[in-house]
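Given next, in structure tokens, is a single chain: the form predicted alone.
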Amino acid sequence: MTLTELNQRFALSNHVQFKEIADGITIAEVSNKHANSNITLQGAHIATWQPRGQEPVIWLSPYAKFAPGKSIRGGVPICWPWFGPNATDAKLPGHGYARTVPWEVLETKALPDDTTFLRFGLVESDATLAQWPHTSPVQLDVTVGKTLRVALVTVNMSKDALVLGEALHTYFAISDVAKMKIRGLEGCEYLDKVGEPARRTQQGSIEIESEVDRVYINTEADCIIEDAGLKRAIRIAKAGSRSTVVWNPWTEKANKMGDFGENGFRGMVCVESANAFENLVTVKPGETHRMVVEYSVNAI
């Protein structure tokens, strides 16, 4: 579909706009009375989200590239349908395909609140198919106001049971990791990534001080990262996720990425909801499976 038939189609009057911001690369620019936000079309991925009167808190890197087949830094990635290496076939992509593939508008309408709502789809291809030989249509809900919904929708459509990994990848915007601690989680058994793999269980809130890889396993509660620099608090609100990950490359990792700047990643902090690991969710045939999140922000 054409910029212009999209804008046909789909762009509704001080809600959606779609304009084309690099070679090969869509966005939907909505813009409502509560909030702005901005989500390409290349793996349906959220790259800001910004309510009104807020500093913005889904973090974008400054030197995040967009480009065709290339991987977006910051926003929201959608891991799918693994998490991590691809179990069987290292060579294919880590946390799948779907965050670097074309996806399409399925539909927008404005809601009676004046919140936005937008759908897309996946779009399959010989390519796709190859890693992920299965009928399973997959959806992404998003709903921008004074609070951001996502759902992620998976719908098995084959006649064998399907085992899925994935991940909403999300990046926060913070004032500086110093000044900021995650709560929701105490208690939590984690799978420790950095360094040699551990399995420890987290005492008190959590505090970055060097690089954090973490999985938490075996939870659905909420989570809530306090930042006392912008004094505001941002919620993680989830549902069908049961593993949380925590991500901060910090200096060296950071570095070596290229597209984070020079302490970028002091302004950042991942917490992604997700299923991995032994939390792999198995969908059986005629199933669907939703894993659905709410960002939302209060002053502390």
Ligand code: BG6
Contents of the next structure:
Amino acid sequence: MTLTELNQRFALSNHVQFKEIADGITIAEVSNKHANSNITLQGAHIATWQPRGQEPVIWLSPYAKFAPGKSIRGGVPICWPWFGPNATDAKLPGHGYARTVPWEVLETKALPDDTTFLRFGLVESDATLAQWPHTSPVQLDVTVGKTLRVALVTVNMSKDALVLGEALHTYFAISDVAKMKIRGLEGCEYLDKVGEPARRTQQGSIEIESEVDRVYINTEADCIIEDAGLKRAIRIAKAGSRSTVVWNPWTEKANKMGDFGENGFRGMVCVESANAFENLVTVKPGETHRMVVEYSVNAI
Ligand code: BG6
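The form predicted alone done, now the form predicted in complex with 6-O-phosphono-beta-D-glucopyranose:
Everything in the complex follows now, all chains and molecules, and the chain you saw is the first one.
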């Protein structure tokens, strides 16, 4: 669909407009009385979300690359249909292919409370089927308001049960990593991926003073990022997700990645609502699986 057709079919005055921001990269620019948000059609990737009167809640690297087939550093990358490395083929892309392929707009609407609803569907192609030879349409429903609501919905239309890994790999903007703590995972078991993989139990809230890469398992509780610097708490409430990944690459890894900028890692933390490792989801033929996450902000 051309940009003109996209705007004719799906633009909504005072809510949604489509723009091309780089060669081959189109965004839905969402703006309503509650918030602003930009979503790239590639990856159905929420790049920004800023409720009115707030600093941005989602972190986007100033060095993020917007190019066909490339993942974006920051925002809400969608990891699907596997999380981390592919279990059987190391050549396949880490975190799946959903974040780097085209998605199409299926619906936009202004809701009565003046929030904005958008539905995207991943476009299946020979390239996606070569990596995941199953008929399993996946959609992303996004409601942009004072709260950001995101639902990743997978339908298994194939004849076999599917084993799915997934995450909303959300990067949160924080004042400084030393001034925040994450609550909600106290007492949970996690796989520590820094150094020799190990299994540990979380004691108290999470404070970050070095590289952190952890998959907390069997956890459905809300997580709260308490940011003393910005005097706000970001709440992450979820359903259909039993893992939570907490990630900050710290100096060395961030420098190697090349798209964080100097000390960029200090202004972000990823708290990812996921289904990974022993929490992979089995979706039976004909079944629908939903992972739904709501982000909101309160002053503290
Ligand atoms: C996290 C993983 O979810 O994503 C980390 O736990 C990984 O191990 C990080 O480094 C970033 O991944 P990517 O592929 O976006 O650089």
